[in-house]
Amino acid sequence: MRVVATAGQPQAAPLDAFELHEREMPTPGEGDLLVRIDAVSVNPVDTKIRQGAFLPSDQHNVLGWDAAGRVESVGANVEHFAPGDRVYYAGEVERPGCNAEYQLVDARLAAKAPSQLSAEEAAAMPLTALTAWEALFDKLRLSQGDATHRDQTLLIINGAGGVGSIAIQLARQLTGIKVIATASRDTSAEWCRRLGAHEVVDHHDLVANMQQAGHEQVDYIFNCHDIGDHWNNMVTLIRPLGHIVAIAETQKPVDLNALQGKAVTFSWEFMFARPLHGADIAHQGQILATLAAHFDAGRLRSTLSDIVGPLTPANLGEAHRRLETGHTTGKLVLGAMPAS
């Protein structure tokens, strides 16, 4: 089978970072699905791993942790999938990724793909939707239902990014909380509003802009950006006994003690933690199944913003280049690898 792997050059620019390789067709383990890939998406974590996070950057790694495809075969212990099933999943960072013709994935991490979404629309969703769901409902412990959290506010920092785009929808559609998103450009602000944000605030001079909008403090903050850039903003804006969840690390020093006086809870969300540590792995497949039902019912929409092209080294490099500009909205997707 063919894969698009990193070029093994740690300092390579995105457009020179990928090569086409031939590898043996993998055989499913007892709990695996062998999936023929129909579409893949790219995430900021892909760019970090390409540059050396988690995996050695001087090797030919197959990246990609967002996929939609069809099951080709199943392992001996797999019960709920069969060849021909359309599936979507993020997978696990320690196994070869989805930038390939075929991929093995632990069946517990996958779910039947939403029937109302195309392969490209479905591939845009798993990693970011799992991240947002775990952050909102497992970490912040928001309750679901139209009548919940009616008197509370959620601030989503970087609302137009991949995670923020689905977090806005989940909070707006599945809870009663007031959703405030941050965005700095007209196009990204309008994107957030279309996805359901009650208000959009410019994240430059965030405290002043929040106060001008009438929000001295909020009950919850979901930070989808470098926490060092917004640490002081969050310390100021979070309400006493409030809760902050974050997904992006920082190289800047932050003062965790600053949250003590308000007795604020701070949580990390890292979608790969469950498969990395074998912690209730099936929970992610269950979340994706629940999300599929919401997509099919029309409560949620795909955050696909652009299809870069078919899966080729050049197109994958272009997707990484765009992500690294920091100015994308929603998700970038690539279609299936062209026929050889």
Second form
Number of protein chains: 2
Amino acid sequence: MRVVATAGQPQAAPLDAFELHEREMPTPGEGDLLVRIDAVSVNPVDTKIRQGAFLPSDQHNVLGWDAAGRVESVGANVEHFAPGDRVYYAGEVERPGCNAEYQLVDARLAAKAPSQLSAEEAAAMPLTALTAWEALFDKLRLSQGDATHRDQTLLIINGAGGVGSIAIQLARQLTGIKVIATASRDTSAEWCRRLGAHEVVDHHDLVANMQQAGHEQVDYIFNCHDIGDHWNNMVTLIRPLGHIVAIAETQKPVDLNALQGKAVTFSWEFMFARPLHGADIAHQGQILATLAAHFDAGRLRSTLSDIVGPLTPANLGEAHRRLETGHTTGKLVLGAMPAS
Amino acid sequence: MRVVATAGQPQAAPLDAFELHEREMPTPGEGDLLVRIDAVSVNPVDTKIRQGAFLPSDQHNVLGWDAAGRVESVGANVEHFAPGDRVYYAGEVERPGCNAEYQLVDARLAAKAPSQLSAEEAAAMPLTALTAWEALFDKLRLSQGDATHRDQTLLIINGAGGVGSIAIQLARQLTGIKVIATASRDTSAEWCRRLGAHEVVDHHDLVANMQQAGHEQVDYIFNCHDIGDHWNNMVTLIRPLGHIVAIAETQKPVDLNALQGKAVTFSWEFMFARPLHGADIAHQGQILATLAAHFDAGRLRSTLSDIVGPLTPANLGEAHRRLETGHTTGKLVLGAMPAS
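The structure above corresponds to the form predicted on its own; please give the structure of the form predicted in complex with another copy of the chain next.
Next comes the full complex, this chain leading.
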């Protein structure tokens, strides 16, 4: 089978380092699915690993952990999937990625893809939707339903990014909370409103903008941006006994003591923590199945913003380049590899 | 009425700065109790404020936020208390403390004292028990009952201190979790065991000691010590998706990023956050009422370790001195002021 890989170790590989390689077709382990890839999406984890973060190893020059495809074959112990099933999943960052014709994935991490979504629309969702779901419902423990959060407010920092775009929808569609998203450009602000944000504020001078909008404090903050950039803003804006969840580490010093006087809780969300540590990983397949039902019922929609093209070295480099600008809205997707 | 106060502003007042002063008898506001103080206890918040922390003001030279006493009179809107009731409470750090003959307290922050405890035994408990309760049940969200935490482990760092001593009991008596407490001296280790700790480990070289005891990781950590001293230990010992709660800020730098890979949650517990910010403060009176029932049923016992003497300037200075050594087990208490 063919893969799109960086040459050798991925440390600090440039954008044009992607090449076509031939690999042996992998054989599913007893709990695995072998999936023929129909579409993939790119995420910051890809560009970070391409630049040498996390787990550099020979295997990791096949990046990509967000896919939709069709089951080609299943391992001996797999019960709920059969060849031909359309599936979607993020997978696990310790195994080779989905920038390939075929990929293995632990069946517990996958779910049947939403039937109303194209492969490209489905491939846009798993990593960010799992992240947003775990952040909102496992970490912040928001209740689904209208009643509990009627008088509460959630601030989503970087609302137009991949995670923010599905977080806005999940919070708006599944809870009764007021959703405030940050965005600074007209197009990204409009994107957030269309996804369901009740209000959009500019993240430049965030505290002043929040106060001007009548929000001295919020009950919850979901920070989808470098936590160092907004640490002091979060300290000011979070209410006493409030809860912050974040996904992006920082190189800037942050003063954890500053949250003490308000007795605040700070949670890290990291989607790959479950598969990396083998912690109840079936939870992620279950979340994806629940999300698929919401997509098919029209309660959620794909955050796909652009299909860069089929999965080729040049298109993958272009998707990485655009992601690294930090100005993409929603998700960038690539289709299946062209026939050889 | 007489009070034991530091002369003037409390900034950096030495241990011998306490003096007897005469103050006007205060008049209860509509939601207040006027309480005749029978016993008080000392906590790190007292020594910190004496040294100039938090909220220096003229009022704050009467320290002490842990008391048992009898209701002398009640405000117009107080419903559930009557003169003569024995009460106990921590109160709120923005109002004058309990190192006095009489004190005002918001009735919502108080409860009837456990009937089976002496005034000294009761005065030892409110601040630390509220802290431990909120940390275990509101922050870590431990379930009461035997089933949920049967296979889980809670590490309590500084188990023999004031908060640790009641946290051990609450976790052991009200949940089915395995409780590991840290202590380094024979007397404090024995104290932790008597309070119900399943195991005690030395906090010097904590990770190695935990591994030797067969605990590579724990589900929950309640850190009752400077978080900087044990930050790296906590990063190593907390399980993926685990939860840490802490009460003591640090002057040392801590690397919040280090908890990201395990997707850990970190909560600050600060008992005075509710009264300071007016956040559902009746919660604290309710907790104290629940605790009183547990004390009276014999499920919990007072962590009083020594009665320093009656409330005099010299005895209060001595209590502060002993607390500042960092080697007290349980709680130090002072009795009522001697008759003038």
